[in-house]
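Starting off, we have a lone chain in the form predicted alone, written out as structure tokens.
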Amino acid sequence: MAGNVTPLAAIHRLLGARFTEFGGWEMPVQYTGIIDEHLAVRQRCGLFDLSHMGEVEIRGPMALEFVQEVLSNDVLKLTPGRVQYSLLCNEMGGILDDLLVYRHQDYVTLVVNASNTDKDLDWLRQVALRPRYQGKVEILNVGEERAILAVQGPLAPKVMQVVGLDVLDLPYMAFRLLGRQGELMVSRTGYTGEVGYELYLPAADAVTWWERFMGVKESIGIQPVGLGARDTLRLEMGYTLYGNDIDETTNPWEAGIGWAVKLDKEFIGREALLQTKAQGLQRCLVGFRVDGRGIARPGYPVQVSDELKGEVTSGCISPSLDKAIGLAYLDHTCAEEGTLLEVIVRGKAVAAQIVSLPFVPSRVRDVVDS
């Protein structure tokens, strides 16, 4: 299997992981099984290797102004130590990527999707060539020397405490620099809907930290989790996946992430998005539950009263609900909760209906926030 590998690839093989290609990387898709790993995160704690994700630092005297111009959300509202979800858009308002913004005292870290890292870097460097930024903004691809681990689940705070990480007072969407020189960045973030933390660290330290976390497997019940369960976990939350549910052809409001767009500030793509919003929604991304027999897969047509009204973008069997669920773009005229649908599964119409999101309750705030 061709592709990049993370610093933990050898450990994944020793654990018997099955691998898949994802975003140009060879990644573990499962170890003991997707359902088992999914339920471990919902009930106890899971450990993820997310080192394929991109990590970009924006430095220089105009770093903050630069980020404010290229991202849809209002970075100026962030205080140092806080994290924000935002969108990187092109001039036409198309979504180049969705990402996390980490505001430091004098620079900004962007955590981007693996499959978009090169594209994002090209775009950022292109904007940085504009006269106002020349010599005042530096774009650094630090992800090549870094690794990312995620600890997710109701027992995640206990795990962090046992391994000696002083982060239990971190509120949701906040981070702290640890280590002798601040080389370890720990945030209370994740894409599972559970209480969790993400660690950004030097690649050379990845094995040490992985083994430290796995050292509490017997006492706390943490276990490794692959990309398969990461996908089912995020889908139960109704979280979008770039390339499936959002891309350069989708707009933020139809995808349900318009809250990450602040039209009262200037940013690249703003004018186009103003026009898009003024035109109103033509379609909406909705959550649906399959009531008949069958699993909805991306690309499957969706009908309402025997008329084609959209298509599936994500789908799976929910391990928590033991039911097939999914996301689909539907004509806005039939996108209300409770609407009866038919998903065409291998040529057969299967009954489904629109339900509210998330499919299962989020618990990201289940520890005391400050």
The other form holds:
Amino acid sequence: MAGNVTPLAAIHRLLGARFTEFGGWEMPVQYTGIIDEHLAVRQRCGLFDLSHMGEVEIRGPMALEFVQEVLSNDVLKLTPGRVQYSLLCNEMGGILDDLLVYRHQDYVTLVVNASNTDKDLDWLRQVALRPRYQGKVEILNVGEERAILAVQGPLAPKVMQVVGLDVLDLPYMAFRLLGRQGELMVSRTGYTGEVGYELYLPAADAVTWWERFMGVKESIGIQPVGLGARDTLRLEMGYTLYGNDIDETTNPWEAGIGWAVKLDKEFIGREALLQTKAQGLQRCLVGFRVDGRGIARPGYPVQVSDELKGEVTSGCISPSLDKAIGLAYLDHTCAEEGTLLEVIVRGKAVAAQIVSLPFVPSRVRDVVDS
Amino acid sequence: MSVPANLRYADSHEWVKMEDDGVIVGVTDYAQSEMGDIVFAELPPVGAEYEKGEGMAVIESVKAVSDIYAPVGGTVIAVNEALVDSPELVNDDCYGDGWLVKLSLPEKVELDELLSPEEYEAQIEA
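Could you give the coordinates for the form predicted in complex with its partner chain, as opposed to the form predicted alone above?
Expanding to the full complex; the earlier chain stays at the top.
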């Protein structure tokens, strides 16, 4: 399925974007340069096309019960208009995907990773075949007729105000339906660590909204940002990325996302995860900063006092810190903050140390003046 | 993309400049542009010997690692120390201050195998 393009592909090309294949989609990886785009989001505002991400609606009289059974977090604690991070697990407790749950009055929207959309849909439809859900749950793949934009950075609230989107009172992890028919879903969410918003809209409106946002380029300062900077921004926050830091074999507690697993409710994978939790942590996902000369990359071995203790899962240069940073799974006995590490870069040991996450202070909950 | 007429090229996107006592090697405008923001350069020690096509340096952008291959065989007689602190010189001036390595004079036959500016231009346009 490689080669899916978003409704904004022609605009990206005109803006001089460089493209990359991601999750079966041709997506802009950068426009002016990853560092420039990264710093723009930290200092001003960035506009992202995230239309590759999957959007699945769960409807029907048993939608909520269904979601409660397939997801690890407690969706009953979620009031309409709120967003929750959750894991989709199989019976073995393997993480099929990590996703956002949007609870509406009488249905639920799941926003899933592009590379997992087909797998997630297969699994959700399989569970929906169980007798108790027959005729009572509908799984709708709405992603193909929708586009997703993100507006992220300290000036994002100002941008939203100027384009006429009434969202400044939204707290973090809340959303609202806007537009004449409520066709525009806007949430105060993001993957950058900044104050920001994500917009889910009909694909036919994508160009109009993109141009409306780019229209404030001169007055406020907003610029397009590709997936390259999206990755460096999320890594500075220590946010995990499915496919890098998480996969079907991941123990959620080892990955630091155990808070999204509520063992006091019934859900698919709970039995297996109870056992996993009881076994304790063998390894831990930690953040580290490289102090020597070199950049840690996924797959590089990590040593403590000359002994192999783990492996890097994400790594890049942090444009904010101008230092190499990364995430690595380390043996639980040496996962303490301050532990000195050696990352093996092309056969050479490079000094690094475990630091607390996030690498850069998160501003997602900053209060917005309306 | 700039492809200076006074240089020769390898199909792995290095350029070669002839001097009296050796050849200067760097990466082309096309290569630096494809890599994006360059944030790290690992250069070989002076005195190291490489055969044509052997990896002799590594350049890293924010997200990717790229090997730089010896476009001709030779001994390293100088490296661009300025890249240690300012790897972005490769982006800013890839044919000048962003040069990588100086190799001893290679065999004439290897020089003749390099691409002309026209041939290289045709390759990157393909």
